[in-house]
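Only one chain comes next, encoded as C-alpha cells, the form predicted on its own.
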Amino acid sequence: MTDWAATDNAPLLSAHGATIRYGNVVAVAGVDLAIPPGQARIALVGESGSGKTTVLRALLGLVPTGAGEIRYRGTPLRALNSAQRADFRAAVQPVFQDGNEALDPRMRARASIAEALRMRRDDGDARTTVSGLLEDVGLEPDLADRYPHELSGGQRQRVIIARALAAQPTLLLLDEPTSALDVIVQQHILELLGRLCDERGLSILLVTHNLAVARQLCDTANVMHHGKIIESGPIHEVLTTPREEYTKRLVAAVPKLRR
C-alpha cells in the first residue's frame, strides 16, 4: 500500500501557480486550483481558447508546467516514486469527449476496459468484471465484443467511462464528456455520472463550456478567460450573481440560465 501519511490532509490534485506557454502564447497564466477528495465536484468553464482544456491536460501530467507544479496528495508531480506514480495513474482518469479518438478503434470494448483493470492488477474474473462494469454504466453485456465503429456516440461515452471505472479512480477528469452527443443522450450521460459518483464516492473536474451542463453535475464552478481563473464559487452563485462581466456574458448567452 502505497504511503501517503505526511499528505493525509493535502487536496486530492491541486495546480499551484501552474503557467503554460505554447511557443510565446501563453495558454495557462498562473491558475491556482484544488480539487479535495471525497465527492467533490467542481466545475472548470470558459469559452474554446480560455485554457481549460490545456489546465485538465497539466493535471494528468501530460502537459508540463514551465513555472508552477500540480502536484498529488501534496507532492509535486514530478517527485512521485514509482509507487506513488502508479498509484496517481489508477486514481485519476480522465473521460475525453471524442470516443473515436479515446478507444483504439482495433481492440474491443472488453480487451480496452480489460486493460485498464491491469492498473489496479485485479486478479479476478476479467471477463465477468468487464461484464459488470457495463452493467454499472447502462450497457448490455454483450456490447463488450463489439468495436468502436459497431457503437453509437452514447455508447462509446458508456465504454470509455466503464474503462475509467476499471482503475478503481477516486477522481475523474471530464472534458466536455458530452458535447459530441445529441440532447436526450446528453442528459442520460450526466444522470449516469452523477449517480456513478454518489455510488462510488467519486470526485470530479468537469471541463465544459456549456454552463447548463456545469450546473446540472457540479457543486462549484472556476470560470476561465484568457489563462486565468477570474472567478470562483458556488455554482448557484456564479451563475445568478456573477460579478464578472466576462461572467455575465456568459450567463447571458445561454435561455436557460437567464433568470
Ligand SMILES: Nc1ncnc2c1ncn2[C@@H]1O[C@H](COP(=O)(O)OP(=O)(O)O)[C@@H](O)[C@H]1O
Given for the second form:
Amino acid sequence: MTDWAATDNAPLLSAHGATIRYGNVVAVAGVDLAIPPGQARIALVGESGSGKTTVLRALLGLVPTGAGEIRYRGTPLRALNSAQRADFRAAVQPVFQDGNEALDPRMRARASIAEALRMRRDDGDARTTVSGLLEDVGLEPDLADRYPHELSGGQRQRVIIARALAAQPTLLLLDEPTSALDVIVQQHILELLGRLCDERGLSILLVTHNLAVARQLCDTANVMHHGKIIESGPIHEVLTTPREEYTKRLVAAVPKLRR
Ligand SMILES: Nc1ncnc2c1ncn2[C@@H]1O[C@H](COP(=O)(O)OP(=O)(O)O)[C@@H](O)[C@H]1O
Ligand SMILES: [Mg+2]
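What would the structure be for the form predicted in complex with the named molecule, rather than the form predicted on its own?
Then the entire complex follows, led off by the chain already shown.
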C-alpha cells in the first residue's frame, strides 16, 4: 500500500512557480496551478502557443521544470519513491490529441488497450476488460480489430480515452481532445467525457483553445497568455465578467457562445 497519510489534504497535482524554457523561448513562466483532491474539473484555456501543452507535459513529468516544481499529493515528482511513482503513473493519465503520439499506427485498437491494461498495477482479465472498456467508451466490439487508420477520428479518440481509462486513473489530463473533430463528433466525445467523469468520479484538467468546449466540461477556468496564467475563477464568471483585456478578446472571439 502506498502511504500518503502525511499529504492527504494536499492538492492531487500542482504546479508551483513552474518555468519551462526551450532554448531561449520561455514557454511557461512561473505557473501556479492546483488540482484539488475530490472531483475537480479545471480548464486551461488560451490561444495556440500560450504554453498550455507545455504545462500539461510538465504536470506529467514529461518535461522538466527549469525553476519551480510539480507536486503529486504534495510530494515533488523528483522525490516520489518507487511505490508513489507507480501510483502517480497510473492515477494521472494523459489523453493526447489524436495523432501518432496518442496511438501506435501499427497496433490494432485491442492491442493498444490491452497494453495499457498490462501497465496497470493490479492485473485483471485483460481480454474481458478490453471489451468492457470498449463498451464504456461506446465502441462496437468488432472495431477492436482495426488499426488506427481504419477508424474515424471520433473512434480513434474513443480508443485513446479507453487506453487512459485502462489504468483506472483518478485524473485525466486532456490536451485538445476534440479539436481535430467536426462539431457533431466533438459533441459526442464531450458528452462521453462528461458521463465518464460523473460515473467514475474522475477529475479532469482540460487544455483547450476553445472556451465553449471548456465551458461544457469544466467549472473552473485558468486563462493562459504568453506562458502565464493571467486570470482564474469559476468558468461562468470568467465568461460573463472577464477582468483582463486578453480574456475579453478570447471570450468575444467565440461565436455564439451562450452564457
Ligand atoms: N519542443 C519544443 N521545442 C521548442 N519550442 C517549443 C517546443 N514545444 C513548444 N515550444 C514553444 O513553446 C511555446 C508554448 O507552446 P505550447 O505549450 O505547445 O503552447 P499551446 O499548447 O498553448 O499551443 C510556443 O512558443 C512553442 O513554439
Ligand atoms: Mg497545445
